[in-house]
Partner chain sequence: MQIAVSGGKGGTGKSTVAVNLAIALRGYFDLALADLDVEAPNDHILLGVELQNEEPVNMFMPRFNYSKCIKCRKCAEVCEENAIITMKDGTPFLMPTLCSGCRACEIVCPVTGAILEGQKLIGHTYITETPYEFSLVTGKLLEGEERAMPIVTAAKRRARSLNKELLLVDTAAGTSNTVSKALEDSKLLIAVTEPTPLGLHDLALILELARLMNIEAWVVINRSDLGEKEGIEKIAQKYNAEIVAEIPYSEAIIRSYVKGEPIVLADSKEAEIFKDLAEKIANYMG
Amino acid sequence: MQIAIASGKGGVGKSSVAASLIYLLKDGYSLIAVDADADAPNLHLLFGVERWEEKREIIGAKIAKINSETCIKCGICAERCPYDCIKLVDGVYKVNELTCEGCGVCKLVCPVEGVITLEEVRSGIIQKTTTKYGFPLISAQLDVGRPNSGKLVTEEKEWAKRIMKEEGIEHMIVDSAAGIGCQVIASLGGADVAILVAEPTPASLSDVKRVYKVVQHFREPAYLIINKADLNPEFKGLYEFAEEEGIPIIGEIPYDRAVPKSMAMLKPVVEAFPESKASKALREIAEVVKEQILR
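In the form predicted alone, the structure of this chain alone:
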């Protein structure tokens, strides 16, 4: 079973919910966790990870290189660059490696063959560790200004699948990134179930609708968790959306100051404050996940 936890909107508590569910399920099931937010990974922080056992570089991005010795300084490359990343610096045309997308326009328009080349560079890293709780965690870190966040997530999941096969692990739980971009698509692709996390606000409703369209594209069953459910009791949009689309609401979590406190302690809230309001709600949700999804 591969479960993807997504939200569309950032800041709704998706990773906090994911960390707590992983913590609550770890003793009854063999599982591996994947942090699929290559731009801003933080699942390892919630599990207090201090070191990584293995790191792998992912090569795939390309950037332009200009040979200053053979360049005739016509400036056509700078004029045509769609990302405005080629500038004349001290009489030499140079490429800003942080903004270059490797599109190849400069190479195409250069009148002198071989002056401009596209060179492969590192997109980022994926890394693995065994948490203090005993389950493996795979995370990714996209390099600054590099594309291919979706490729990093795909590589993470492929690594996780190999570990599952080698170690006989049953389930993969993927903490997706916010939004509906490449890494979210890579997170949801191949999943058996999507658990959507939202808060009772118009912005969260709008974004969870968008990510649900991605879930529908992959024809995956979806479930909804409403976080901070008591902050805006007059707002009924999430309930109406769930009813219209036939999405089961598997739990509501009240706003609880114990959650940010637990994050500062580098622990899931269900471990740091097991008797808190949020923890009690999360334990109920974990039971529903066991009964309705993992059974």
The other form holds:
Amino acid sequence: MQIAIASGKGGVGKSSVAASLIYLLKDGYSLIAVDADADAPNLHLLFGVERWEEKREIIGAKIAKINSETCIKCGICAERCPYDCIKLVDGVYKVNELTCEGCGVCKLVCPVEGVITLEEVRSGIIQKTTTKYGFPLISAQLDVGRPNSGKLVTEEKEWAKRIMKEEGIEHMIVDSAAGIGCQVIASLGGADVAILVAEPTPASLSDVKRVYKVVQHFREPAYLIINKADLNPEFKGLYEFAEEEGIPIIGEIPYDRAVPKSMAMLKPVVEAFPESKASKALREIAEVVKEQILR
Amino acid sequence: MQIAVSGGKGGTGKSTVAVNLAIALRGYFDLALADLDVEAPNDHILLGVELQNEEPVNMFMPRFNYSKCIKCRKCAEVCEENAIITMKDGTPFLMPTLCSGCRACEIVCPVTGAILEGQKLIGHTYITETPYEFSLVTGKLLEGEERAMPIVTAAKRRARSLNKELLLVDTAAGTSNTVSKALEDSKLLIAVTEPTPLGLHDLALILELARLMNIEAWVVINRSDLGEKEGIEKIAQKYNAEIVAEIPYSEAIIRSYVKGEPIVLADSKEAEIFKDLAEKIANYMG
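Please supply the coordinates for the form predicted in complex with its partner chain, as a counterpart to the form predicted alone shown previously.
Expanding to the full complex; the earlier chain stays at the top.
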């Protein structure tokens, strides 16, 4: 089974919830963890990973380059770039390599053959390790300023699937990125179930509603976890949303300083502070996940 | 002039810093705030305003006029996204989810009128008047659409068209090219982080991006009493980025955040932090 954990908004505690759930499920179930937040991966930090067993470079991003020697400075490329990435700098036209999408329009409209080329560059790396807890973890890191991180996530999931086959692993738990863009779509695509994490704030509600629309697009059943649930007792928006959409709330985790403390210790809170309020709530959630989702 | 607020990791308080700074900076500049976190735009929620003046962002999508198409396959060959497939006889078909709207196919098509203008709505931009004497420009990607870049580009163009003395941009999390697009042309980057190993990891990435883009970077430590600051200080020093403010964990900030009432307007010690930072920015920007 493939479970994707998503939130829309960043910082609501998606990764810390994911790390704790993975920690609690690892003993009874064979699983592989995938950190699909290629922009800011952090599951490896929460599992205290110190070294990677295998790294793969992912080449695939394309970047346009202008040969300033042969360029006739007509400026058509700059005019036609859909994303305003080409500028005249000190008398020469230059592609901003950190914003280029690699679409190749500049190359096509350039009147002089060979002035503009598309070069393949590295988009990032994906890497694998076996955590000290025994289960494998796949993580990714997008290179700074590169496009199309969704591709990295797709590669990660392919790798995870091969490992599952080879090692007879049953479940994949994917911690997806914030937002609703290509990385999140790649994370949710092919999942059997989505677990959404939200906090009781208007901003988090707005974003979790957006990611739920993407989940609906994939026709996946969704469950909701309310994190920092006691932060804002007057706020009923998350309950109303869950009721309207028929999304089961599988747990509420109170705000607990043990969570940030455990992060600083590079451990899931359920391991670092098993008796804390948050850990108790997380253990109850893990039981619900076992009974209702993993069965 | 442009300043950006970013931070690498999600949830560190970028938007909180951006909206409070915008309010604090209005005394110094005629400004606009642009929310370029198009996948999860929240500045309007923090400011307690409803989005206004909606404009669609449409993406070009080729429509094939099969009566004119000569089945030369050039459109498919040139498509970097492999969004155009051809049948055995060369008849092209579009896979709309893969299309990035770049128009390469239209440009190479040798027959006038064989590729027609089709459009697909992928998001919106907004200009919202706030009660705080500045306009908020927001980009919002439609749910289910993958491509954030055209929305960021459109929102930035719309923000620029306001011709304000200062544009303050709030970026998405991470360091992908949509974040670079948001940062582009900034004189200063305010990197918001928290003193945790996760915050540290992502701070290094955003400061690296600032370095590559030749943007001066300052660091704001949010929830500064949460962990150890030594790591942050080391990274900041390595990138020559000054730590300009520390915001301790604050119930008052959380309450203001929940209510959509920016903390900088309250008579509080948190408000002073933002006012001091605004003054420092105003002095730097001249």
